[in-house]
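Encoded as structure tokens, the following chain is the form predicted alone, with no partner shown.
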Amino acid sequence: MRKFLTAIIVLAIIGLVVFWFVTMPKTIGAEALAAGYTPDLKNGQEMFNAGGCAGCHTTAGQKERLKLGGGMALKSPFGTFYAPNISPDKQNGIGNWSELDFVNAVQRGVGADGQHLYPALPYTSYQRMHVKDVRDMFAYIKTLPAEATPDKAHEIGFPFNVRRLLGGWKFLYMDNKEYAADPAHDAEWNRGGYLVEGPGHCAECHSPRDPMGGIVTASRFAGGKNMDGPGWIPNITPHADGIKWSKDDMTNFLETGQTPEFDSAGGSMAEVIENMSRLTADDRKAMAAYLVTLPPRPGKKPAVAAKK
């Protein structure tokens, strides 16, 4: 009996140094942050719009969708989440961050406490992202107005509460690399490939979740539930349940909201037009070649538009 409680002694402490190290907060050091760097405000405003920044961090009923207060509710299964203050603000915002405290915050889901933040931030495709085009999104914020709205705390209950879970959460479903250009396609399809599967996170909409909250890999881009509200995220790959556009449908599409059946996009889908929209008309159509080539996959079928 003794050498049996000693075992399970052993294993209990084992187990606790393994949970420990595994939901430790990952963090990149600054020796990732290339030294003679200077801000590319251009291309900070052009990742800012990519990754939907001022579709989330802005207040809700808010006209000017550079004030980026936060406050707007994002439902999922686990519970409400409240998009925090990005803007400069020093006391509520992250006027204090360091540059890497940022880009641990975007790539790696840690907050400058060191605590891991919840993947409402879509830090999962965020990881996709070239650390330079993180620095120059830093350094375009912090041009933006500073708004003094204090954060709201998110409504989760246990034991989605305690964040240190989260870090097993991550060793399931991130693996922290950046986008890899594949060398079967050009420049083009690349930059698409890189601009939706990271700043862009299309996938993180357009994709069932399993359980515990993870994209399914199987059926990525295949459409999933909408998380705010009754509906469903369509099908986007070329298969009989998504859509079977051009590269100039999907070009004319991200920059209008206009689709090859004459509908438009509603909903969520509005604002990442919004955005969309601000892009330069290369990433459009960039993102268009990508899109238009993903591999199709089943899914439930988009609602059919309304005749007009």
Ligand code: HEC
Given for the second form:
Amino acid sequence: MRKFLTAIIVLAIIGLVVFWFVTMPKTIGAEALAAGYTPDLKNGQEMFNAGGCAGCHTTAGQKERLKLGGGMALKSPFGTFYAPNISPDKQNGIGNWSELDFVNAVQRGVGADGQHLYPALPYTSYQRMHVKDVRDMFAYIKTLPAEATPDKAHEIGFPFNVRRLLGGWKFLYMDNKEYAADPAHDAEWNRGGYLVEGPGHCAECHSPRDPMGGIVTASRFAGGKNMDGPGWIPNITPHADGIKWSKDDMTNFLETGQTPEFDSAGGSMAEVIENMSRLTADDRKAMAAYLVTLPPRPGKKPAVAAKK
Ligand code: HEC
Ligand code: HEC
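For comparison with the form predicted alone, would you give the structure of this protein in the form predicted in complex with this ligand?
Time for the whole complex; same chain goes first.
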């Protein structure tokens, strides 16, 4: 009996130690910020637009897309999140943040206080970005107006409100890897792959999720239930269930929101197009080059829309 108890206690301690390490916030070190860096504001703006930061970090219904006071509500099966203020305001925004704080929030989902951030901020995609691009984005955001709006507390219940547990989620769904160029493809395709998989975070909406909220890898881009509201987000792979568009069709769509069937992008895609239309024509063409070669995957819109 004694032996048995000792074994249980030892196992519990091992379990706690494993839990401690697995859930510990993992950050990027200062050595990742190369010395002799000068910010490229134009590139920072391109990354800001590709990343769709304004889509979440403004106030609902607000016209000026560069006032990043936050407040937008994002619904999810786990509760409602409110995007915080990321304007350069020192008190309520990120005006006092260091470059490294910012890089870690965007690419590792760790806030300036060292706690895990929720993946409502799509860092599973942003982890693919080059650190240099994130630094440029930070420099660009610093040029935007400071907004005094205070952050709104998320409405999420136990156990999801325990941030430490997000370490377990990240252990399952994050690999902390930058986008790896595929040498079998040319530079344009790889630029597109970078923009789609990294800042563009297209898969975050266009994929089904498992019950824990992670993207189902085998069905990436094959469409899925809208997390933030009613409806279904379409399959964008070149499959009979998805879209078989030419590269020109896709390039045009990213600029104008017009599909080859003369529909126009609605719902949350309208905001994405708003951002895409601001990118350089070359970047849109590169994204299209990549998107039309996505692996074709089945994924039909269900006949009866999934219930919330
Ligand atoms: C889909 C919505 C969404 C998008 C897109 C998004 N964010 Fe966020 N962001 C959030 C939410 C929600 C949080 C709060 C997370 C939390 O509290 O754990 C957040 C948190 C942050 C934080 C931490 C702020 C703080 O006070 O702790 C930073 C910095 C940030 N986002 C920057 C960005 C940047 C830069 C982009 C664009 C590249 C971006 N976000 C795109 C939703 C989004
Ligand atoms: C915030 C969620 C969200 C994100 C992020 C998003 N989309 Fe969409 N997308 C949608 C929704 C919703 C629709 C359906 C729009 C409609 O029905 O009018 C859509 C439609 C589309 C369509 C048209 C599909 C069809 O069948 O007509 C394409 C192509 C597309 N998105 C590509 C992209 C690309 C490329 C990205 C990344 C740059 C992206 N989307 C990011 C939500 C999103």
